[in-house]
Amino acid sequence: MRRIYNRVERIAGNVISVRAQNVSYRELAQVASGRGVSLTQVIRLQGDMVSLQVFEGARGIATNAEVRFLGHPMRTAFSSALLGRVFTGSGAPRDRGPVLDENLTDIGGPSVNPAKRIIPRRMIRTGIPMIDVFNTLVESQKLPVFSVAGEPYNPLLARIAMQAEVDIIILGGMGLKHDDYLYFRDTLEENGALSRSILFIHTAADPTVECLMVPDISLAVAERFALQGKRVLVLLTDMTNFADALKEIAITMEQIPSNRGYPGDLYSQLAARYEKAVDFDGAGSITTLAATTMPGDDVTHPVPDNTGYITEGQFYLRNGRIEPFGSLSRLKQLVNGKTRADHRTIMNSMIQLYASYRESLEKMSMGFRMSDWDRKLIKYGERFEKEMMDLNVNIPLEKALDLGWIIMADCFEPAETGIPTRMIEQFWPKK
């Protein structure tokens, strides 16, 4: 079978066009010209029209270049090496260690078969109460964290991988600024979560089709360590920019564009690399959290739009804050009744206590007249806002809790929380 060819039938941006045989949707290619040898891969299929977009960009390619078909996808090593290390994209050391090439396994394949999936059961505790009380992130879920520039989306990515309580934090990077690939790499090393950490960086600078790898091999790495019975957490930044790079390729390709331009097929494209997010029978579990900015803060632009419409809930950052009002966590009922007894009764009262105190501030703006129930609104809702609220917080589960009493204590009587007695009676501070 031939899988050499010699004959570039077009070039357009970093897509070349060859007429081949016997060639798959994302099949690896070399090309060989004056330059050396550059990485391509199969990105569209046309009758016999083969489309392949090259890593390093198409600048030097010639018209008589020599491709050939190397006949399998993108492959990513696999081995307990990969921990504490730094990569590319596409899998190419970025730390100046050495290359890994044992246990190759393919990316991007399809997602677990649900018979092989179990229900949620196990909360992943972060030390960020603004989580654990009130949007307790659940093992194998899949979350976005919606956010717009300048929020500190990255900063809370990297507290939850020093604190989460998972056996492996894999983080895929889309993207990212230098200084934010710094930021991530020297946080960890610092704390000392480097060692159970594996990094898969794609920078602005880097090729945009590494960008679209990003998802697909840190997956593929979270899937083989979860089926040796890992607890693996991926953490994804940023997902606008995996939609962005699909744009742009979908542009050269001179696809019909969908809304604002982004392909037709963006929610299939989200969907393939959410619901790898998996909790095995028998094995251990994929859990996603992923920042998705959102231009002008705009929740029905189209990537944050498909996203909600695939994951289990969201968090909304905004003012350096997780949101109450907005962010959701749809599985927190399956684990928030096995922690503590009074875990729902602080999560409810104190969101109900906040909203009146949000009420109160806009009376206040407004130049009503405050009474004692305003004023201990405003209060309480200043302590939240400071003790609780603030993503520099950072105490266990059962202490947040226990602050939220003291809190609540501070500020009301207990009947005028609208807690039951019996609750109050087993948890109301005693004085």
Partner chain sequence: MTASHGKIAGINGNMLTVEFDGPVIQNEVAYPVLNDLRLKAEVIRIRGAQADLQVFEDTTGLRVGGPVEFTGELLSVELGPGLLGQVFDGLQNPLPELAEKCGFFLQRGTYLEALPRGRKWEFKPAAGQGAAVRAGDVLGSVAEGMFTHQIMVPFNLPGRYTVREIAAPGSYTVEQPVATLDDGASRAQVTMLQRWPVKLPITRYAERLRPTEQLVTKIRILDSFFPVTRGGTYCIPGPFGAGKTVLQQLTSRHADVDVVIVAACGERAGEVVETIREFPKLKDPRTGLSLMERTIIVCNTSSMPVAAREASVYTAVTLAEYYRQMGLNVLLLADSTSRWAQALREMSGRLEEIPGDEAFPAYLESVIASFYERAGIVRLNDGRLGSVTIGGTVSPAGGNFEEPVTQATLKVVGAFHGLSRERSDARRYPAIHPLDSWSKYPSLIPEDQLMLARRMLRDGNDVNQMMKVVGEEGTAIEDFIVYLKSEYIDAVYLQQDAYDEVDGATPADRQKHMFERLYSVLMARMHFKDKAGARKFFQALTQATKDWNRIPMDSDEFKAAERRITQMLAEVTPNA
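Now the other one: the form predicted in complex with its partner chain, given that the block above is the form predicted on its own.
There are no partners or other molecules in what follows, just the one chain.
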């Protein structure tokens, strides 16, 4: 069967078209260009016309370039030899280690049967009160960090990864700044975690569409480890770059955009990746944390918006702090009923009071007279921000709960907090 062709009919954006027979949908092909050999994938078949997206970008491809069909979709090697290694988005070594091609497994495989999932039940402790107390992270959760560019989202991801008790860490970098890549690698190394980590790195210097495969390859490897009973943490940064690569391909293919140029299937595309987070019935788990930068700090931008509808909450990073409003862990109630009896009370009451504090702050900025109540709230809010919200605070959950009672007791009478009497009797600090 002929698998090599020498005539490219069309080159537009990062998509090329060739006439070819017997090509399967989503099959890979290699195309030779002045820069070497690039990987491409079939994205449309129309009669004998085959459209291929070129992961390394179509720049430099000639009309007589050689296109060689490989007869299989995208795959990755899988073995424990992956640990401690760094690869590109297509699975080629980025470090000086050998090429790995044993035990090949398809990437972007089918979804888990919901009947084989279990209800997540293990809290992941981070030492960050804004997470542990208010938006508890749970094993197998999928959770993005929403932030504007420039916020310390990568250090936050790294900190959680170092604190979490997981077996394997997989980092998928998309459009990652080279410095950030080195930061991750060094942090893993310093903490002795590199030998249980795998890095799939696409940097800002690489062609945009090449990042398209990073989530799939990272998650396919994670899935295999999880099936062996491992608890895997996947860090994806930055998913907005992934979405932008999708957009670029969609526009080239002349798809009708649905919202700000993004394709109508953005939701499904993101969901296919995020839904890989799982707690298997009878095997391990995958927890996914993903940085999602918000263009213009706009949470209604299609990328954060679609993400928020898919993920199990989000951490909203702003001014170097995790915002109580907008941040959410949808799985928190699965674990916070079993931590300590006052956990939910502290979680709800402190946030409601903080919301009132914000209102008083607004009044103050308008120059209105402050009532006694306003003054109490201001005192409370300032302490809350300094002692709970600040990301430098690193205390265990129980200490944070105790601190919550102390702050409230310093600022309010019990009845002013709206806390049920029976909790007050049990927990309110005696003066």
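Because the structure is predicted, anything quoted here is derived from the model rather than measured. Positions refer to the first chain, counted from 1. In this text, rigid core is short for the largest set of C-alphas that superpose within 1.5 Å between two forms.
Asks: With a threshold of 2 Å on the C-alpha, tell me if H343 counts as moved between these two forms once the core is superposed.
Replies: Shift at H343: 2 Å or more after core fit.
Asks: Determine, after fitting the two forms on their core, whether L28 shows a C-alpha shift of 2 Å or more between these two forms.
Replies: For L28, whose C-alpha is compared between these two forms after core superposition, the shift is less than 2 Å.
Asks: After superposition on the rigid core, does the Cα atom of Y267 shift by at least 2 Å between these two forms?
Replies: It does not reach a 2 Å shift.
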